[in-house]
Amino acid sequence: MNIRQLFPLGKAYGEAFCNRESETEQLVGNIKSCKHTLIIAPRRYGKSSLAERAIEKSNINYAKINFHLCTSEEEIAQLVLDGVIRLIGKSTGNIEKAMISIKKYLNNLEPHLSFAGEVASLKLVSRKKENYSVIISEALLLLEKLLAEKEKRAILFLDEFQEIAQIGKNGGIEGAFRTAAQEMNYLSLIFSGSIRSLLLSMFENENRPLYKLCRKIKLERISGASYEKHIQNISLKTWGKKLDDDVFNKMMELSNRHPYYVNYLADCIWEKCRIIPVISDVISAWQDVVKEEWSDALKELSSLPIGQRRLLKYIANHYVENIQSQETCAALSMAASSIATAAHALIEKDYIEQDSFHGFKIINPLLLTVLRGVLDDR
């Protein structure tokens, strides 16, 4: 593997995926003991590294089903039946064989096969064409029953599932899938996303369908010890030996141990030194990183109402423990009222995050340098 896809911005695949050892180890048990597990994490964490690498351990079939881009409850049925039919094609065998017990279990969805060549291909058909919510529960009941026949387990990983919220009616959908995830023993269920605050509403509201249904695994920033041992071994391969720890430990100050901030610095680091590099190569990195992302977090920035900006820069510049104290409302020209509720938005939006020991803080590095005006004079 070249070194530079050692530090991958999208999905990190085998040399390049860092520690998660307890996260993996975890979801794989749940996979093999048909727990469903949803995975919590804010953006640019690696919940789908983490998914993915725990699948491939596994060594079970699965579909990945994205409903980024739905926009209607007709996409979102459509998308579980697609992913469905490629967990029997992959978990039955011979398709034409399994139709006698795919026409048994439906009463809503009838089987169509199609030929190219020798080669048979399935495609589910409601007959009740506007039940989206029958549809999606009697299609994953149906994979399950044709797993149990087998005696064989599948896994479907369901991402960015916060958009069912968005789009479900009256939690209709969200209903279909807890219908069908309390009948299941063979199919394992891996539920993500990319807002947590609407996650953490459907799986942790008592009023929602699909509170209690899963095993949680929530991702933190990987520890400062587990990049220095993957970090090294890098520097080793490459150089010959290893960082200095003041360089080390300027990566991790300026990155804040954000798993993708992490990576892009060091990409950039790997990428412009041809010798070992020091702390003014990773400044300078690090100016390369927010450079090339300054106007579009500018952009984000310009979205978000005048409160919440003055909070975020606030934050950014300013030890905070209490964010409605007087010294704060003084300072920003707010009420508490309005400071409690511009911070209870951003922490909505994965923008900052309150630690115990550390006050309130900005998630992404990036933007905590752009707040800070660090390259106002570039």
Ligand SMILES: Nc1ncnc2c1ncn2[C@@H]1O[C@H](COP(=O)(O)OP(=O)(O)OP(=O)(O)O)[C@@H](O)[C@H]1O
Given for the second form:
Amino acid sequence: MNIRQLFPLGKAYGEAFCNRESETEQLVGNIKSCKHTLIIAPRRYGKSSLAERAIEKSNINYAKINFHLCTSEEEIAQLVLDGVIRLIGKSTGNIEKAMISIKKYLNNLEPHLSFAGEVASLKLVSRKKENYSVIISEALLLLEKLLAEKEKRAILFLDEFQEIAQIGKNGGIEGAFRTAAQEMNYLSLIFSGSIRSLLLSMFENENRPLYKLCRKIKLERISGASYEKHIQNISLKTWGKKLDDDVFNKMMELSNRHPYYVNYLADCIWEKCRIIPVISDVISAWQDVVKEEWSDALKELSSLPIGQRRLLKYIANHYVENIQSQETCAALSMAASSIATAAHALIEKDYIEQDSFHGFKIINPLLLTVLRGVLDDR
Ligand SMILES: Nc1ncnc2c1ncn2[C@@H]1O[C@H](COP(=O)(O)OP(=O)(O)OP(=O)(O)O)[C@@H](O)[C@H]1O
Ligand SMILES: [Mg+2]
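Following the display of the form predicted on its own, present the structure of the form predicted in complex with the ligand.
Now the complete complex, all chains and molecules, led by this one.
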């Protein structure tokens, strides 16, 4: 294996996966006891990697549905049908034999079998084309009943699930998931996605169908100690010795332990260094990351309303405990109410977070570097 594969920019598998042991154990426990789970974290913190790790460890059949590119309720329903069919195939073994049961459990969907040589494949066709909520709940319940017959377990991983709220405005689709999910004893659902605020409002608002349906796993950054073990191991493998503490600490400081940027920075270091890196190598590698991402970051920042941009820049450069203090209002030339609105929007979009010890913080370390640099928003 090429050592740089241990720092993936896509999902982290196998040896590239650092820690998250308690979260993995919790998720495996939920899966095994058929509790549905909602994984929540800012963008690129490792939700999908964690879900896939736990699924692999649980050793249970699964299908993954990613709603990322969905644009209509019809497409959502089709993805659910495809996922259900994949899992029926995996779980029943012989689809032809399962047809008697499949027919028994369906009202609004019609099962069609087609053959390519010896291999049978199933299609579920809706009798009432446009009622997508009914299609979704019936397909999910069909899968649950077939699993119950076989006493087999399965997992459906529903990624980028916030798209459901953005497309299915009247809550019908969310309702369909609830209708089916509350009947499940064999099929466990894992919900994940970005835009935390949107996901949380789907699952924590008592007026929404998915309220109190899941156990929640909130992912934080991976701890420094876990990264130390992980990265020092890779250093040993590469150069036969550990990185100096100040070198390792500089990596943590610049990437702010954001999982995506830890990998990005480490990849740049490992790409450049033939001998064990020193601090200046880490700084220069981070400059490479920033250079590569600079124009995207500027584009992203310039798409924000001016008030939000101004506040973001202020937070990047100052310790801010009370966002509506006279000092902040004066520094930003903004009314306290406008600052509150801007802060709310930035929290909703995962640009900033507040913790009780460190005040407001920028989540993305690359944006932090850019905001501390030459960006001028006037
Ligand atoms: N446990 C881990 N150990 C090491 N790196 C990780 C871990 N989890 C995630 N990463 C890294 O973090 C980045 C994001 O991972 P992943 O795609 O799983 O996150 P995500 O939260 O699903 O992202 P998105 O919000 O884009 O869906 C990737 O570079 C991945 O390699
Ligand atoms: Mg993901």
